[in-house]
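Heads up, the chain below is alone and in the form predicted on its own; it's given as structure tokens.
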Amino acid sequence: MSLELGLKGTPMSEVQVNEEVKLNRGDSALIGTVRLKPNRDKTVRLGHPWVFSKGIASFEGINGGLVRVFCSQNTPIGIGYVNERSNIRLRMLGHFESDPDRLIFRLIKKSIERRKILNIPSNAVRLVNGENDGLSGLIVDCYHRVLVIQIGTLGMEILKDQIVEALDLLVGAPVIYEKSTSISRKEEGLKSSNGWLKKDEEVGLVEIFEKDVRFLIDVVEGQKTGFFLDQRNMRFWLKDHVEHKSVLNLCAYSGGFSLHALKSGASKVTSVDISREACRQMHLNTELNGLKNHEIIEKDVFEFLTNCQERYDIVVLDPPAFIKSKKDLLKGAKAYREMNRLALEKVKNRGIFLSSSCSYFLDEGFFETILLEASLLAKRDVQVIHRHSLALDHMKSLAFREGEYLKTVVMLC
């Protein structure tokens, strides 16, 4: 099924772009210059988008503005932008780009075109995935006719008008909402920024679909950009394993895993989330799909697991990021370990446990060590039967391993 984008619901594959539009034309005299120290260009040439402060030999230009990047031998490498306040001093745009004219337009167009071949059965898709699409500091998600953008860096903040203009020309969505609240903005010297960048029609709850399941999402008040698009493939995986099974969905948010499970024949689903608004959305989404046997509990997950006596055929655990920075690693790891231990105790023998972490600072190896420790504490013999990271539209660059923030492990208990 094609992603519906463009005015009047034109399928994404049919969206036409006027190649003659002269967009994002800049004065080359205003483009700054960065030279790297000797032997500091290797990772950049391989496609990595970041250069830290110790790798910069010289910088001339406007802080946050575009720069031409040269190696120590004065050979041009590409184009990026600099923030002298950030430890990540230089962020590259694209790979081996040399022409600043219409650069943002070209990169966003390329990013959107990549998604055309994925045949994602949803009208909710990530169109721009930051560094992985050569657009460090920019996220763009599409929810039917609404675009939500996240800007996390000074360079992208300066380019905001060009970003909106490019999206308007390429997608034609009547609504663009900015939801820039990431921790990185503080590190970049920016305040949080929420608001409508384009609003040609009134917007309330937005209805999206994934295969045969529908959701109402709130792009303004909802978590992240409104929905957890990155777990789409795991929701689809779960559909094939839930028939006649009881399911416990922990940190359920708006019920993504829960509704897919009910739609695919689960006998009963219990969803737990501490957020009253999340539980309200789950009730709305359950009614929207005409589903029954959905128990929705507004409670802290630790408290629920401590007092719960029931065991389930399948337990899904997708908690928020407990590790926000490197200094939180050990404390956050302890929280993950305890929550996974408690959750494992609620899985029936020969049941399935799906556990995720979206903490950027927790790598896959350490996460699996935590799961091992949790299983030993819970006295459960587990076997890994499936692993997954990100949904297809969250495609990643092989050169940017830091982009692997989401880890999901499925275990047989």
Ligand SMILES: C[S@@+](CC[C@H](N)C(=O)[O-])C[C@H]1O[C@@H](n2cnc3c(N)ncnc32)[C@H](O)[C@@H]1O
Second form
Amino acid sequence: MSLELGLKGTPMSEVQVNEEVKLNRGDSALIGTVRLKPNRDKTVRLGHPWVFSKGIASFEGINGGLVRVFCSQNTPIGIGYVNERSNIRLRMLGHFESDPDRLIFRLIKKSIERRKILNIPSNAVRLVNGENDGLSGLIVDCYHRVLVIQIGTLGMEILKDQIVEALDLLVGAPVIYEKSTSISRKEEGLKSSNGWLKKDEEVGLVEIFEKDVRFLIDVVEGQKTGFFLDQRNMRFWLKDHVEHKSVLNLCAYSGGFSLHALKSGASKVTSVDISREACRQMHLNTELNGLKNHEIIEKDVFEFLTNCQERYDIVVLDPPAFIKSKKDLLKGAKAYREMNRLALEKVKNRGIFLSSSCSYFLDEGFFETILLEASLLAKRDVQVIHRHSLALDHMKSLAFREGEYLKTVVMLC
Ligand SMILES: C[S@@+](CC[C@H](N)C(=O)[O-])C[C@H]1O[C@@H](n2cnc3c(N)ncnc32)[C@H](O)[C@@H]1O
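Same protein, the form predicted in complex with the named molecule this time rather than the form predicted on its own?
Complete assembly follows, chain above in first position.
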């Protein structure tokens, strides 16, 4: 049986994974060896996938190729891959794996199967979430009949053919697009890589659904892999709170929050985004769902908020990551504070403010401090009514705290 993932608009719970497959080759060839320094295996044993250069005692093998990993006493502790030019020198694949044969296939299969029990009411699903699925350096998102993969490391780059082969066998999607543009590739010695890895049919915009809302996804021109799947649960949360309410959606992208709000009875939605392409997609998506009362404004949020006189029942703020590295922390925090202050001033009394940050370097505690400062500056007495991180399919490994980048706080104002 092939995986009919979304091929007929199938929700994730009804997906079936191909059980009987024949791969062209195993991936046992050319496996090297890494020995860790004494006491450097503790976090790996707990499931953390990274070892930095100072933790490595010796490495024999091909840079980027698979390695067996041993602790200092020579006990095998798993399989990974090495990049000698990267600060993160060793990345583990899976957890306590001992057999390199069909490893990538087995790990991808496990990731897809995990998602089957989540009952996600959509045919747009993250199938592989990097380190959190034991596949450091690999993201796979599925949009109906189209898979989009992101490769972030040399080790995964070398395994690309096996990844495509595994996805082909497991999912059977006619189209696979690669969108490997993360800045981490530079440190791995890799250039950006975009293009079709499989294209058995012509692809334009891909139509997907989330509950009762349809979206057109542009996997080539769109941001990230085409859609912000990570905010799915918050879009669903909003649906229950918008009836007869006016909504301001700031940094709206293709209208995720906006269209769910309108579909669930919001009286009016104003969406603001600086990107022309995002606004174009928002117009298309509004039309696709036959929705009215949607004002789309192509503008910088700071400029919009500075000049806006109106107040709204609900304000959503989901900006891009302002903090891209540790050294940007204070500068980025200032931008978050100012944007949140301005946004809070546009919320009506007893209105709702939903604020997100996707900056990995900003932890939840600091984000809430920024929100407190913003509320004091805006002279608003706010109460937290909900907190959320990632959509269900962005499941996290408890051993990998670094995977927690998205934070959302919902406040009553
Ligand atoms: C994280 S995405 C928002 C995702 C959206 N909430 C969703 O559910 O699909 C951030 C968006 O902010 C937009 N953006 C970035 N800088 C901006 C600015 N200064 N003013 C307005 N929009 C901005 C980007 O174009 C992008 O669409």
